[in-house]
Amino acid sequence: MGEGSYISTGEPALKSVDLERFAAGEPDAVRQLYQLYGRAVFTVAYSSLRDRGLAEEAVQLTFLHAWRAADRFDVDRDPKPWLYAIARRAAVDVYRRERRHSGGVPLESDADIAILPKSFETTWEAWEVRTALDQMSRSQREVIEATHFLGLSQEEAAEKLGVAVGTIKSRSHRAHRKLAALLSHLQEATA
């Protein structure tokens, strides 16, 4: 996968999965899944991997471990936490295979765990946040994604997206204000 394949594609993001067809291991329905939550669990991997290539396989055995436990899965309930937790699993397995052949001390327990560079309140915001831009417009993500994850100036996202500066501002302020809306449960569960 080429750089920046988990930021902002262009396309509308899905707005859902038929979880029935999903957890009957059909594949159409396991790439919708995936269409739908892959950049998120990339976030997540790539958070406690700090490695593109690790992240990219992290997801990779993410979706093939939810693939094979789709027959297992509640489709009343919500898919994210459940992928999400997945995905922990599966960066830790990576980062545990790494360590091991690179000549590390083999981790004992999942204790271990701690070693990750990222805590899991922190992953887990990460996975929320790179959800709520994947429900975004394409112009609202791109100045988010210039101005945040770039750190672009909003003069200099200007220059990269080709808008004025006062286009920029405008779309900025929607965004932050879509973004906030979509984050808002999350101010909700620490209150």
Given for the second form:
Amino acid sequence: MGEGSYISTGEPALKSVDLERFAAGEPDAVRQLYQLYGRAVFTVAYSSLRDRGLAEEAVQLTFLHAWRAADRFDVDRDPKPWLYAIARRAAVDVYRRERRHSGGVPLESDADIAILPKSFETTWEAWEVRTALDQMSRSQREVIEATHFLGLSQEEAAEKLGVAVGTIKSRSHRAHRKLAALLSHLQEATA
Amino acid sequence: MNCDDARSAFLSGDAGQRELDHLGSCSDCRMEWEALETSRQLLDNPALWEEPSPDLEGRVVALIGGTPEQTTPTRSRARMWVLGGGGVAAALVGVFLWIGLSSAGPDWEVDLPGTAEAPDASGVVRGWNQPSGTRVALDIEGLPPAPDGSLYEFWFSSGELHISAGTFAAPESVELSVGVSRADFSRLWITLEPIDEDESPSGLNVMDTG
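Could you give the coordinates for the form predicted together with its partner chain, as opposed to the form predicted on its own above?
First the chain shown before, then all remaining chains and molecules of the complex.
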């Protein structure tokens, strides 16, 4: 999916007053923006860089750059695409620096983004999936994580989470239906 | 087999022949399956399940929170301030003449040698760790006043992350504040920057802890 094909999921945008306070560097507003999007920013960075320390550095750069640019942001717009673009760019900057310091071929122009590794190609999907997961309940996320990431069977997931197998089945179904609805715009774009 | 059992088995990867047979015979399940399968594939990225360190939020807040006009002034803001103030260095945001920051000793101290651009310069940075960041005092010798149209800028850096602690024109004893922790930044350095809107350390590197 191209980065320009953003389709709003209907998630409420930050109130304008929040971004204005963020631009002013008010700690509560900074913390609020991080709590809303910090994990998604980290997912973009980690998905690209595959290194926890570098990813966290990219997260800090993202919020620093966002803060510096906040006075130029239209507070009536959804901040998600704006923040995603900053996050991806921060990850690219960290990648370029690491490549330069590791003795690789220097990357000196924006055109060199075209030769970024494949891990950078799916950052938009990663961002969207992570923000979708963050909108789900803890119990729904837990069952998805147990069955997908940990690779547990339904019986094993039931034991790990301390619930009946039937509960796992129903939660799993509800969770995936909600996830499919939240990510329907990605499915339409890739169809 | 009911639809819920079949769909949950597919989603968890536990589907067998019975579930496949059900999918073949149930149009409702087939219609829903494609959407569910796509979302399931999107979950295969292991990065989705990595969580940032618990203290990252605090580091981000410390980095840009607080009172940025006083603790982490961008260069353009700081320089606009000095121009508006008629070039009086003492009026710079976050920069004060050294009149005795504290009667208590510093929490840390580090030598700040001159680079090849300023071989006669030498100095010491003393720092006081504070809940909102760090206050530093610079004792510098052998560095001339910044030429017209430029200012010195003091940086906290970690890799490519550069945080400005402020600008100054007269490099004798200077006190600065910055909203970050010294522990997160291994490098302290001073550049001579032209007065412009560029917020990155792009000028001459004149003093550097390395």
